[in-house]
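Just one chain follows, in the form predicted on its own, and it is written as structure tokens.
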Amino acid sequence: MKAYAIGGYKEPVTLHDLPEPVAGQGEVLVAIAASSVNPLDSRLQSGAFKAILPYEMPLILGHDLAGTVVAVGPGVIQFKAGDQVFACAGNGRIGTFAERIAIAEKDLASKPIGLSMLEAAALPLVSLTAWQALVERAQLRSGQRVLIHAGSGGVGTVAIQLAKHLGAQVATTVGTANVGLAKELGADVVMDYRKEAFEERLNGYDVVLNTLGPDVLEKSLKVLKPGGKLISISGPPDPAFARLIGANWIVRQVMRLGSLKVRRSARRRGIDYSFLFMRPDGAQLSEIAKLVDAGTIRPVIDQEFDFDATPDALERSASGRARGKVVIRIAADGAVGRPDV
């Protein structure tokens, strides 16, 4: 099987010929038609998470997939060969920059009917992140106000649409070239971060979803009202996350100290700070697929790359200039395109 992998942390992504995956108990073998790139892929490549997410080498990168089921393992009841699916791979079993993958049945969902494989592959990780931040963690309600940073990014483009569906008033920060896109997605307040300081304009917000660095994180505390929630997917990880992953004592202390400043600042203001690390969830993806087919959420695709240009796709995503998602056309054991192709 052809796959793009790294032989060690900080090494380049190269094409490998690796053993064929086999569907085990509760797993489904999927021929991957398309994948997409997330910032997490580059961070794993750099070794940023090696203390908490140990992987064996060579490591196939990639979390998102859309494709066709080719075989099922023992105990699988929801899917059969020929089903079109999409998913986010995780829990130690990533690797979607490849022709095939064996993935847990519980992480899979039926592909949205109206999307191509490429379009569907753009959604899993970012839509699950938005769902778990806004629906699960923030419990965002109609009439509340939410600030979503980097509204033109992969997570931001989906989060804006989901927040509007939930009835919230949405503010977002984007670059000059993406003001129009943010408005098109439904944002009520769009701020060009090059021209305007969001912390000076906004106040009394219920929720902030942060995808940016520590300077933005600190400033975000100023726009929240007491009882508000600051949810960050870019860190710093907090003690609750350390407990969730069963981290050892050293890692727990590192996370405690690393998040101490923001947690103290949040506590003084009566604000709840938490770090969110997305988890795969097929049931949540099924709910997201319903919203997609209803026209409530649509993927935003920046650029398409062929499988042999996977390193270029990673480079494009890492540039920070992508609008929405960078997708990869793999087309193994099946056509990429509309469902009727």
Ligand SMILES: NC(=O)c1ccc[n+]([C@@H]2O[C@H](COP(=O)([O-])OP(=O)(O)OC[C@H]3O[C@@H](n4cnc5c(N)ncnc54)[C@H](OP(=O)(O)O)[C@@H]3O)[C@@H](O)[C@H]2O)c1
Contents of the next structure:
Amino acid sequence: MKAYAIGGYKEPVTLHDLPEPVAGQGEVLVAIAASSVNPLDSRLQSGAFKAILPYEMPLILGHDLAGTVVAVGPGVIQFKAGDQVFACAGNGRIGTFAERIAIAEKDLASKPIGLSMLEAAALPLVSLTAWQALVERAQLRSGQRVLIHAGSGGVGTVAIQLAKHLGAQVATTVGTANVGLAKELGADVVMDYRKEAFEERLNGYDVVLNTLGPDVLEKSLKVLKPGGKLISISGPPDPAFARLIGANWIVRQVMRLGSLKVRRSARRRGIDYSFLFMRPDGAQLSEIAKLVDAGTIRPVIDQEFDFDATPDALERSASGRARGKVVIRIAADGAVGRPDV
Ligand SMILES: NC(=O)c1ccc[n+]([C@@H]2O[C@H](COP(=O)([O-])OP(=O)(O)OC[C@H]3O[C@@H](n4cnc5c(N)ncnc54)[C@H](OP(=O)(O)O)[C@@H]3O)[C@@H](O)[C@H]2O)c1
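How about the form predicted in complex with the named molecule, since we already have the form predicted on its own?
Starting with the chain above, the whole complex follows.
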């Protein structure tokens, strides 16, 4: 099958002809109709995660998919050939910039009925990230106040909508061109990061979802009240995360020291700092699909690319300027031909 992969870290993403995947125990073979790009894809390509996510080469990039079930492996009960699904592929088992993938049944969910394949492929990784940050980790409740950084990004566009659904008051930081988008998505306080210092305007917040660098992370502490939660998905990883992934001693020390400054500053203010690395979860994705079909959450698409322009799609995402998600059309009609299995 055709797939976009790297032959080694820091190497360009090129088209490869690779062996057909086969659905093993508990796995589902999906013909991928569409995918979307996440900043994680280019960071994997650069080798930034090789200490915690060891992959064999060639490595097919891509986490998100929407597509049609072609075959199921032994033990699969929830899905059958012909079902339309979407998913974020598990760390260690990624590879959705490809015609087909064998993916764990537990990572899959039925595609929202009201979305095209391209729209559905825009959601899995970012919506699971938003869910795990706001619902699971922050336990955000009605009436609480949350600051979501980069409200125009892949994660931010979904996080704003989810936080509003949970009844929170939402502030967000965006660039000038995206102020209108953030308001349309429901944000109550929209700050243009090029014109306004968020840390001077906001205070007494319950939760901050940080998607940006160390400078923004440090300033975010100032807007939180004692007992508040600073959840960062852009680092630095903390000792709890090192334990969660069973990191070796060296990696544990790197994470402990790398997060020392923010953890100390947070502790002084009575704030809980934590790093979150999302995980695939088909059950959570099914809950998200219900919100999509109810009209509560919609995907925001920055740009569409054809499969043969996958390297351009990665470049667009890596620019850091995407407004919502960069999506890739892998099959022309969303129902690719059945492979020989
Ligand atoms: N740990 C995890 O599990 C996890 C999961 C998902 C993502 N992430 C990480 O989280 C970060 C965000 O991911 P994403 O997919 O949302 O990224 P993205 O879609 O690439 O974000 C791009 C957006 O960020 C905005 N932006 C850039 N600088 C900004 C600033 N200083 N203030 C406010 N907005 C700014 C840009 O708006 P302008 O063009 O107007 O600047 C653009 O709309 C990335 O670092 C990613 O690797 C981590």
